[in-house]
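Read the single chain below, which is given as structure tokens and is the form predicted alone.
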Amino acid sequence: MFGLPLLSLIIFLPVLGILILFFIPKAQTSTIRGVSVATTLVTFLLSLLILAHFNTAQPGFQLEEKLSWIPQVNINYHVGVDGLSYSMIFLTALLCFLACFASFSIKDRIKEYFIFYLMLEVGMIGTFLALDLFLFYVFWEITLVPMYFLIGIWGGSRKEYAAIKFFLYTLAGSVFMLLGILALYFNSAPHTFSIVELIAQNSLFPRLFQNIIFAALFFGFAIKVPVFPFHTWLPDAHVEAPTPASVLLAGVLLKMGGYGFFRISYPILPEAAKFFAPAIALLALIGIVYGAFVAMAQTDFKKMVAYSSVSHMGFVMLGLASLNPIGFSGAYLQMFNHGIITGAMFLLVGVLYDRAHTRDLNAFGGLREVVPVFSGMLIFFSLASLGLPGLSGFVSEFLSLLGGFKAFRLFTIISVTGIIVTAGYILFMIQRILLGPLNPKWKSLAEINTREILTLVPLLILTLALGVYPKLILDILNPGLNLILKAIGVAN
């Protein structure tokens, strides 16, 4: 239908932005961020272009490419895109573009964390368009070396300790996830890492083996969604990092890990993925309560913003352990929600920092006097976070514990105790920041500006558009969906 390999080219279009970012002298900054910029912007264009080119009411994958890599073992070069995957990498090369001007205040060494940077976005769309285990394993493996360089280099005063942990947790949680890709392969006939053909063959494996595999891989997805308990490093994580990969961890690395229970997990194991749904339920409502308890005690802006995201992520889980169509739409479209919302929450975390250089949220008062503009972003994006109705967040939330409900009703109403708790501490942290008497201190703080009002602009059209008219993105994610679930053996 078209002749570019539009895949190839989306997911190792970074690289070539790498490689002209190798002959720049590392004095010419200017430069040096107008082709980061530049890389970012038509990777962006060419998410757009595959949507061109992508038929949305047509399930299973489109645009695929296929190529022998290590034909000793059957594993190929092998990409394709469907709803799930477009929607990821959508949203990838958005928020990559956005955080990239985010990046602008980046003071030091300026050349290095750029090429990390584009390393970083290499990963993350290689991960959501790969349909080879080993190939999926080699992209999922590639993000965590940027991302620790990116906290333990550009981080704040604990940065090596947070990437230290960041990469222990998830360094372990890969290991057992490749035990697990390892198995699949030798138990399947003929040995393979196709995605595809694993699907097809997944009535022949037996239960206990999917019991045993299904737990593998849960390690090394759960810890990257993060599921309670696995969740004690993105805290550390998040408060360290610079903005730009605060934005980037929890805008898109925290969907791989609910990316791979979606194209992995379920699919290929789909007796375990009944079997283990009340305990998923149980942690799902756990992460939801717990994490909006513990973001309710923060004093640190950053800190609450990421204690949030285990919340938020926590309905992610609850839809997707319903094993129901309403359940996986809402926690699919919770996914691409988080990634908006609590993207643009980190921008304006770091744009309240640059100026104050403090996140003490008691610190504050008063600023909507002095930083009206600022003061409209943080209260939009605030309500959006705490699922007003008309904002995206509603929306994904109440399908999650709707589907929830359904085959889990008493988790599912405990779970709400989670939706009042984020409420309370959205509108407690308003308070602290933008009412009340204005601090002294702050009299001269400088509005925020036309650089950062563009990387949120995009958000917040996306933000109100999804949340008035959801239909836009459940359309492309639905065919995908339904699919998995015939899959999994459940009528949809």
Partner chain sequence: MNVAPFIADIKYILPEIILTIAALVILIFSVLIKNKRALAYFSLASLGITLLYVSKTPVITTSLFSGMLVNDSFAAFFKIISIIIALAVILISLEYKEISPNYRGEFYCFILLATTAIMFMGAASNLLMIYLGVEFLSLISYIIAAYWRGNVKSSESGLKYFLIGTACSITMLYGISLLYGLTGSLDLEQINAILYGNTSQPAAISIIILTILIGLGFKIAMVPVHFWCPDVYEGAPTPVTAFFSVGPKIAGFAVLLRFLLTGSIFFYEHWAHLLGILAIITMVVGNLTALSQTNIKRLLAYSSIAHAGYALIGLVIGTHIGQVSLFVYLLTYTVMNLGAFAVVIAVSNKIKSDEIKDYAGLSLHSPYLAAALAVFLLSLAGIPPLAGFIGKFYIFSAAIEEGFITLAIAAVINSVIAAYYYFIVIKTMYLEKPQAKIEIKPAPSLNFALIIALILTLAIGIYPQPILDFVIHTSSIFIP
The other form holds:
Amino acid sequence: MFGLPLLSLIIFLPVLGILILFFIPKAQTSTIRGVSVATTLVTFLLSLLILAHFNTAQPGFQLEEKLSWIPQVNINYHVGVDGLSYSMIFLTALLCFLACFASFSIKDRIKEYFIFYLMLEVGMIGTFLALDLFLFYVFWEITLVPMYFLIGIWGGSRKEYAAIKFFLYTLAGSVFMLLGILALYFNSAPHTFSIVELIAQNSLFPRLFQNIIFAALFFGFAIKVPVFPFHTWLPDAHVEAPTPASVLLAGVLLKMGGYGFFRISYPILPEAAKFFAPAIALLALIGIVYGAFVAMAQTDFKKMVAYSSVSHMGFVMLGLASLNPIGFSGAYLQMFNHGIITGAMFLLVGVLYDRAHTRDLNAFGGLREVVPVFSGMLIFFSLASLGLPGLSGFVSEFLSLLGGFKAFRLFTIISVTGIIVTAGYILFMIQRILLGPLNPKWKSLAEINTREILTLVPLLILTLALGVYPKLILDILNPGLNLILKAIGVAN
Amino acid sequence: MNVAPFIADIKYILPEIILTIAALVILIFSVLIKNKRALAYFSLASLGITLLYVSKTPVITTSLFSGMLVNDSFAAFFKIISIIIALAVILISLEYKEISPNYRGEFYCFILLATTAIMFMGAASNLLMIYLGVEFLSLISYIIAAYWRGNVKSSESGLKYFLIGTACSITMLYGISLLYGLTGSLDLEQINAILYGNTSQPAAISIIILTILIGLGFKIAMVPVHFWCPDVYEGAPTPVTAFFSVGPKIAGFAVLLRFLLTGSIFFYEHWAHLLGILAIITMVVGNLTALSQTNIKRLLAYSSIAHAGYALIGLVIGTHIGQVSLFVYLLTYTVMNLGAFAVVIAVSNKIKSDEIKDYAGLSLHSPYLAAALAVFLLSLAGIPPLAGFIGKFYIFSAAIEEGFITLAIAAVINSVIAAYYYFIVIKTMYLEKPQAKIEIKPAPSLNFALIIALILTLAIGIYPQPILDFVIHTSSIFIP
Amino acid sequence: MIPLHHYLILSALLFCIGLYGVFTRRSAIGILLSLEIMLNAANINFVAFSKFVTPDNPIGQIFVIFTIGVSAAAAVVGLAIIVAIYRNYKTIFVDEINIMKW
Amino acid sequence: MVNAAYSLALLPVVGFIVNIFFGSKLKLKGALFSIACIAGSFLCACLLLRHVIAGNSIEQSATWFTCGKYSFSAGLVIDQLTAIMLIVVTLVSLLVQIYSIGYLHGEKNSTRFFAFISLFTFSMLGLVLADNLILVYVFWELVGLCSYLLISYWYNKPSAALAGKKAFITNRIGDAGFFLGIATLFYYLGTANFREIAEKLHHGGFDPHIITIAGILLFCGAIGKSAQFPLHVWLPDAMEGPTPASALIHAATMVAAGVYLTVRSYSVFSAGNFSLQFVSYIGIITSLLAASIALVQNDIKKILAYSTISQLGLMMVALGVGGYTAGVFHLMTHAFFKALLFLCAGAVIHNTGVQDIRQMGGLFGKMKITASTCFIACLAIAGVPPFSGFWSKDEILLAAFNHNKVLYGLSSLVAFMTAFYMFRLYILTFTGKPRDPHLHPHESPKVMTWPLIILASLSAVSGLIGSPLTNHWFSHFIYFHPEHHIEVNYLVMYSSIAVGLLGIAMAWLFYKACPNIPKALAENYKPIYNLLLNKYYIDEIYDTVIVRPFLALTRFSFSFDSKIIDGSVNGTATVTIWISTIKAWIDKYIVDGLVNLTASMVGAIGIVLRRLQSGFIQNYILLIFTSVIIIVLLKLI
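Please could you give me the other form, the form predicted in complex with its partner chain, since above is the form predicted alone?
The next block holds the full complex; its first chain is the one shown before.
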């Protein structure tokens, strides 16, 4: 469209929003909200515009922009989009736009809230579009500080603890990732940070070197995904974060880890990917089953959804470790679907929390009578998250398991029990909240209002559409995934 | 001994001369006229002129005064930095209430003299000149450390700084005398030539050089000689602490660099491994003790020790890439630290306390100051799009390129630990409820310095290109 | 002609005496004095080396003159600070001056 | 003709959408609308049947999605088997919906019920039409969802919510096995399409061992869905749902899905060497177990539930012994008379408000139509000629007889027990004097009785299409590969009639002639009686062996997560005695701020280092020189 650098536009549009917000006095809350909703809306429209320009069939990166940034060290501002990154920025733009509506329930320090909110969006979109490892790392770290403040200032009771825990976990991981990136830079033929060139010369790296670098990068990405032993920050961060922040945290931030594996670790270090595949599959298996088990024992609604994210992201790692086209499509699709479904679940938790001011599952009961529309929505998204066929959750879990079955038969058989336990704890949750006799305390609970319904309807449509006809998104993802598989040298 | 060549060399040290004359003029006028602000503006003007002069004159590498000083891009780099530091310090101390008005005059004079001392240290290439430069700077530092007359802490910090400082410099002197005895010359190049050939007993020579290192290490607060740092930083008036955390530290690195890389190459191969360990210990000590600090000046003191540790890595690497990363790190460190201290001064001017818990809820009432401090602290922690990250990035890449993996990993872990205590301050400012309603309006001059520091931190972070060209050009003089 | 190593031993001894003085004296002035002793030890070294190692080049002795000048300046500054300390603490015993710690 | 198939499937969806979104406003009109939709589908089903009888079948598929070189297609296939199933599903669903207008008359917003029923019908039709295993799996779980929604229809009843959850989870366990079966077949044979699987297996050259495993795994899905032995516990609890729903789902259609799956992928079972025996063993165990429990149950719906389980067991036995046609035939006839029985039970409960048959009695007088239709159904299920039950059961027994005598014996024992408990139920509810005075039953309205009459006539007549009168038209219509003609074995036919009549006589003797015999029997065989009454304590066993330890494990893993993993990472666990000496101080300064164990260790070292900073000048100088000396010593050694 008349030669506009679309990708840089979508990355830095929220920065424009922040600048505008600076000049609005703190008192005019409605204008602040208006500006931020407008910014996120325009960003979302931009992502649709990019889709218009994006030719799904052609593999490789499109709409590339390259400017030299630090010539001495051959670092350049290099952004590009392909099927994989496009689906992620679409998800980010959509969730940011919807969560912006949910942010209207924030009452104090609204101006600072939206400044951090937009800063977060810049970091997220930037991470998915960066094709230069240095740029990727910078955007990766940019998301840390705003999320720290979002959890820290507007969070729940133990917000400081959760905020600093989130920050230090991710920082520790990303710092080792930096070492890995630097080592890659110094061992590439003409020292380069560009992902495309590194992939091109991925056969040059010796095997031992690949394993070390893979371990360093793994440490950074695994904390974000989160993979089993590094997941303890997630429940705290989710429980204490305000609703819109936890929507973005679960919807997008977790995907940056997975995206890192797909975009950087696997194509650049194929031998190490094959070498570590069984270990990652085992961690995935533990993640799925263990996450589901712990979710079963929760009494806090948000903590349960947090642990369910650990379990769902376990499928992503299983699909990733399977190293075959079905597993890869399943894993990536699971990241996208999990973003939408868990985003919606957190919005619903927010709706309930704004009215009932408690998240204790046992405090509810029989709400179906009082709030039928809310319970309809909750049932729909809970079924999506337990992988009911006809909804998007099923397709990706099915493909990940199918892919996993081919590569690691025993691990997949055990992780299939995971979906049974998932059904268990989700139905147990529905039973405690919606079914059974009405808890008299909630007799006067207010029904979900139109604003909240509007935030959920797009997610509902997407979940249904992708469940019934997944070709829509798989055609976008397939060229990118096939390229990565070719880079790894797996027979497509 | 004809004097002619020396007169020719005078024009090379013109900046130092201008500043000394300006200092003397200020000293005289401080007695005569009442309006101390005029003196401040005069000193700023003189610094401005010297800065213009230095940046304009093309650098011709010659040795001056028969080897005492050397005029090269390395020295020019330190001239420029020291003048910038002096400008910043004077700007942020204009409204500083603790220094009583009638002593302001001498204060500016001392700052100018200290700048000349740093310039000399930057250019010294002879052990005598190094000793004189170090002593000159130390004396001025002892005075301005104890400058807050009535305050108990300030005089205690002055005493501590004096006693420990003199002890260390005397050890250095003793070491110089032994080295002189061994090589028969005081000129760094000659010493290096003599020692490089016949290292008969490397151990004995290394001990001598170690004693010299103690003297130099004292200035940059390296591990064994860092004990004075927290007490002096806490006691001295805050603008002085700001100066200490940046001025003498950079001068110390300048001398260390010149001494190690031209004076004793052989020493370097022999003892780089030791310096590496000292660097790691410095980082660890700096970061760990900072975790449980409650006074922000002490916290920034330990943080400056830790940053000295990171910079030491650049020194330990020693190759060209190592020096570039050292210079970049020092530059970014100067900007961030001065910015942070500017905010601390503004806050302590209003609420008269440096305890971290008094910073509670600062973001609610003076959001601009809190945001500025947060940016500086984040930059100190090395979070990207800020200058600190560029500094750390260079140090890590240099370490990895030259294969110092253990150093890199130690630095990386330390930066995570460091992030924690920087976040203690940010947490108190943003996440806690304020007791009193403190509305702080920084003085215009301090505000000006603050804005420049903020812009520089963001600019270096986002587009570090110009700074790198400047640094790489200056540090190209060393051979290895 | 007293050989070189005698001088070196003398200066080393002096250095250690000065160091001992710094550790043990309670009063700040006592410490100042012992520092001066240590300084003179270094001076002896310089003069000795200048005589024996580089007889033709008097740089060592020039160095001594400088150090004497510097030590004088240092003493002045030191005493000024000690006076300030006395005014505030009413004592110059070093072990009582430690308001600022950990 | 193909768009008839599409409209057949999509009409119920329209019914669902209309009811779910506009239900509250439409009230009765919504119900009528969904009935119209189902009626439309039933017509299409008849059209398709006529089309299939005319000899041609329809098959269409389109690519659903592709990833890499694997492409997953979704399509529909209509052959003889599908046609029969379509008729059964749409007909029973239509009748049940008509019936439930009367049944749910009192309910506040009953349109939600009709919405779920039409959603269920859509997913059941989808399941039957699907041409590959993956699509069957999709509708398989959708059907499970509808049964969950319908069981917990009365959501404010906690027992209903529990039963719904139990049903869904037990089905999910079966589905897990089903998925693994699909995965093995998908990778081993490279396709999931039924026709291609059949062709590939027909050519042979596949290791029977793997095919057996795949078969058994597929059968796990059937066990879960058709409530076979290990996973049958959910069906009796599913009676919490409204009776018409149970009639449609837990009698006629959904539970038959398991049988349909086994029939549809019969080639996999027959190719495996042990899978068919496995099917028949599970079948016979289930039917014996369920029939014996049904003997002593007192809740009318529980009896029918166990009877369904045992009849399904019989169908599995038929399939296991190679009686492909017999299984399908019994499935069809069973659908009609079991739906009828449930609807009669529904009518009885609706009018008397009580479910325990011991409180009922003498209802024949008041509810003539219900009683008579129920009598026809009992005759059919007992296997009395000329009713449908006789022909289909006879073919099963015949197939069992030809294959393996022991199975034949046990099946006829099951037939005997079925006849006995059905007539026990009939006699206790309808004949004799009313035992509970304040029950005042009355005949249910027209809208409920007409479906009963239709179903009664169907269960009477539907057997004939497989009987010799129409020279076994049904077995020519549905057969597996070699269409072998089964010769009528009169011995088996007469023995099955004898067994049926004996069962009826026994029931008449026990409960009509001298009612004290059952009490006497119950007394002196106390342990056996209690064992049967409490359903062999299977539920309790499952609870103690599986459910309770599972919940304990979840609690343990949560505490493990927050104590050990989080603890080892964030320092809440006490680390070493060395730390504890300054622990109190650390707690004060460190723990509230610090994040993890490593952090608290780091903090502790920080504390120690901080102590070094003692503030004494001489200490500092001392430390400097000692450290210098240490360095020198280190260097020298």
